[in-house]
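Coming up is one lone chain in C-alpha cells, specifically the form predicted on its own.
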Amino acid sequence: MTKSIVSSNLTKIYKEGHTEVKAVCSVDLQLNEGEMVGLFGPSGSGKTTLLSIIGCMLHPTSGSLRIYSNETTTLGEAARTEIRKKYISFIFQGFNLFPALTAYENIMLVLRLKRLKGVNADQRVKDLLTNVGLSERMNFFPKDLSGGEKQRVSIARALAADSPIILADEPTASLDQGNGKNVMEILKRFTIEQKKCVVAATHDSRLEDIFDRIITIEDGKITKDSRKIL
C-alpha cells in the first residue's frame, strides 16, 4: 500500500507575548492511497491546523511531514507550493466557487492553470459533472445551485487536477443531513476507483460510517485511530 502522507512529530505552536498554545501537539500519522479518512473533534481542537499543515499551507513549528516521500519542512514556500499543486486538492465549506463563472467555467479554469485545453479538457469537464450528477447543470451559475450542487462541483473541481490528495475542510457544515450524505457518498466513491487519499476533517459524528478510518483529535493531540474491520 502506498503511503501518501507521512508525519512523525509534527507541532504547531502559536504564540502570543509569553502566551503559548500548541495547536497540534506531537502528531504521527501514516495515510494511505484507496483510504478516507476522517478527523473528527470539536471545534478548537486543531482540525483544521493539521490540515492546513498536511496542505503545505502552514509551515509546522517542528517535526517530519513527507508527501509521497519529499520532506516539505525544510522547503521554502514556492517549492511547498510546487508540491501542493502536484499532490493536493482542496475542498472548502464556503465552496469557493467563482460566482461569475458558470459549472462548466469553474471546473475548465483547474484545467487552464494545467495548461490543458481543447477537445479533452472539454470532455473531461462534462464527464467529470456527469460522474456527480450535473450535467444538466454545467451552464449554470453558483448562484443558481443548490448548496448540494455547488458542493458537488467543489469536488469535481478538486477531481479536475487529477491531484493523487484530497483534503476537505468541514465539507458538509453547509448542507443538511441527505445533502450532506450523497456529496461525501461521491467522494467516497472516487476513494475507491481512483485510489484517492481523502482527509476530511469534520464533527459531524452521522458521517462516520462513510470513512474507512477515523482519528480523534483533542487539543491538538491523536486520540484515537481506527480502521474500520471489513
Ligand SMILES: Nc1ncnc2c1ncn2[C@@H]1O[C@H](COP(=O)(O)OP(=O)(O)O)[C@@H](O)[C@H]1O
Contents of the next structure:
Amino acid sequence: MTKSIVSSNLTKIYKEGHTEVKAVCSVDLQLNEGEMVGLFGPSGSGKTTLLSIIGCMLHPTSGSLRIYSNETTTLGEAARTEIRKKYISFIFQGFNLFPALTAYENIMLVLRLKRLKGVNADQRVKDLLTNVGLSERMNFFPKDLSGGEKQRVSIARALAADSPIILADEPTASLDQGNGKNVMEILKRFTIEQKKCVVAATHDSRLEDIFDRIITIEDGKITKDSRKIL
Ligand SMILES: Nc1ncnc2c1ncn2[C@@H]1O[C@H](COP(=O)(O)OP(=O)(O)O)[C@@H](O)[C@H]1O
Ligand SMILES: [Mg+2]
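Take the protein just shown as the form predicted on its own and give its structure as the form predicted together with the named molecule.
The next block holds the full complex; its first chain is the one shown before.
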C-alpha cells in the first residue's frame, strides 16, 4: 500500500501575546491510498489545524510531514504550494464555490488552471458533474442549488484537480442528515474507484459507519486510531 501522508511528532503551538495554545500535539500518522479516514473530535480539539498542516496551508511548529515521500516542513512557501497543487484538494463546510460562476464554470476553472482546454475539457467537466449526479444542474449558479448539490459540485471540483489526497473539513456540517450521508457516500465511491486518500474532519458520529478508519483527536492529541475490520 502506498503511503499518502506520513507525519511524525507533528506539533502546532499558536502564540498570542503571552499565551500559547498547543492545538496539535506530537501527532504521528500514516495514511494510505484508498483509505477513507474520519477525523473525529469535539470542537476546539485541533481538527482544522491538523488538516491545514496536512494540506500544507499551515506550517507546523515542529515535526515532520511527508506527502508522497516529499518532506514538506523543510520546504519554502513556493515549493510547499507546488506540493499542495500536485497532491491535495480541499472540500469545505461552506462549499467555497464562486457565486458568479455556474456549476460547470466552477469546475472548468480548475481545468483551465491545469491548462486543459477545448473538447476534452468540456467533456471532462460534463463527466465529473454527471458522476456526482448533477447532469441536469450544470448551468445552475450556486444560489440556485441546494446545500447537498453545492457540496457535490465541490466534490466534482476536488476530483477535477486529479489530486490523490482529498481533505474535507466538516463537509456535512451545513447539510441535513440525508444529504450529508449522500455526499459522504459519493466521496466513499471515489475513494474506492480512484484510490484516493480522503480525510474528513467531522464531529457527526452518525457518519461513523462510512469510514474505513476512525481517528479521534482530543486536545490536539490522537487518542484512538481504529480500522474497520472487514
Ligand atoms: N489562528 C489561531 N490562533 C490562535 N488559536 C487558534 C487558531 N486557530 C485555532 N486555534 C485554537 O487551537 C485549538 C484547536 O482549534 P481547531 O483546530 O480549530 O479545532 P477544531 O477544528 O477541532 O474545532 C483551539 O483551542 C482553538 O481555539
Ligand atoms: Mg474545525
